[in-house]
Amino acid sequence: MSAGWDADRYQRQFGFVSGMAGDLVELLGPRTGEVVLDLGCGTGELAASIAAAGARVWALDSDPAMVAAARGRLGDDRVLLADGHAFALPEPVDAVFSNAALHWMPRPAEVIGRVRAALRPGGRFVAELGGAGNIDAILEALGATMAEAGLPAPECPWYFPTPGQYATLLEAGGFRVARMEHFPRPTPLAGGPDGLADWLTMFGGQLTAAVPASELPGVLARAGELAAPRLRHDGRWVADYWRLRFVAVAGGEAARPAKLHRQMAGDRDR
């Protein structure tokens, strides 16, 4: 994640990001005994409830704030502050988990690779990130605003691959793929008129880095009024969040790439 993050505000006002993973962790499947991963944890939510099925857990994360606050419901000695590219733990794992983080993370392989080198042989990769189109609307919105106001195009910060292209890595990085889902999750904002100004603040700082302090709250503004008819529904935002999870196991034969990428993705590989 990156640097600067406000964590009580992140949990009080985006805690969907947690609260729609229940059916992630459930596909983790997390056993009594074994040991997972949370990488990028964040507020330690999703950690903790690893931990109650049973297993023993390591969480982490790159931001100093969300480390404070994951250590608040795991204790101090079992959450990292590391960069998702560039970790090492005290022990290997065997499974490693990762809700809305990877693609903070802008240089994927290195971070398959890290996966890879802390998992033992057979452990699962079990993880969900924004996928091919997510947040499309709000970056055109954006983008529209700044051309407007003769500012320079935001350059987008994260990383948001396809299944084909997120597939390749994980096969290159040795793993297997076993499920591969590429799918909409058009996802209500809280804040009421202010959602999708909120949602900026928080998560687009990048975005809008080159704005002036000054202007901000115009171009936020005019950036809301240009998303609104795709993307404010019956008075609320609703924000047109795209997401790819798979399944990846750790070592053994290669994967069918083509034919086994068609039959997990199905319909829903777009």
Contents of the next structure:
Amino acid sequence: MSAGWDADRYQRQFGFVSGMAGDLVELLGPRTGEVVLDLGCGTGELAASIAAAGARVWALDSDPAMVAAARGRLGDDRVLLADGHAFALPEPVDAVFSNAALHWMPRPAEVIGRVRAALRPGGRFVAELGGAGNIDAILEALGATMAEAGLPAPECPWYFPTPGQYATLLEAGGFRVARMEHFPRPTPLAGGPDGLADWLTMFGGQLTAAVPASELPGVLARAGELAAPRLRHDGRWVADYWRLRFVAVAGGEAARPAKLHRQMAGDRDR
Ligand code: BEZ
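Since we've got the form predicted alone here, give me the form predicted together with ligand BEZ too.
Now the complete complex, all chains and molecules, led by this one.
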């Protein structure tokens, strides 16, 4: 994650992000003595639960406030301040875990390359991220609001792939895809009537960057009016999250360049 986070507020108001991922840790199935990396660890809550299961955990985040919070949980020497597109670890790991972080990393092939390099052969990559369709209703309401106000269309800063897109990247990066799921996860937001505005304030800074500060409250209120028919249920805001969840296994060798793959396939067919 990298957005100049307020880690305390994130934990208080958006702790559900980790709270909803307990079964992702179960899917990882950390074992005693294993070495596991949590990629995009945020405040380190899930990394701590992986450590509590007996694994030796490395954690990594690109945001200094998140790293400080995670170090409070895991210790200074286990948490690295680094970019998911360009990191290296002091030792090979048995598994890489990631929750709600990969969609903040816009160059997935680079990330997958770093993950493959971090894993021992046969190691597993277990992750969940926003998938295609994620927060469409929020983005559409904000886009319509900006258009009404004569403001430039917001550009989505996140990467929400389809299962096919991500599986293709994993395979090209030297992984076998053992499991890939794409499913809706309607997600209640904290904050009562301000829940959607709070969410946009916490996460949507890049979407609203072109809005003059004096107009921002009006823009958030109007986006709420437009989003309410789809996202307000029984007085609660429920975000239209879609998740992509996968398990991939690192192949025995680092991925070969595509040209070499083609040559080898040609050799076989001859
Ligand atoms: C998500 O978890 O889907 C998400 C969180 C913040 C911004 C965008 C997406």
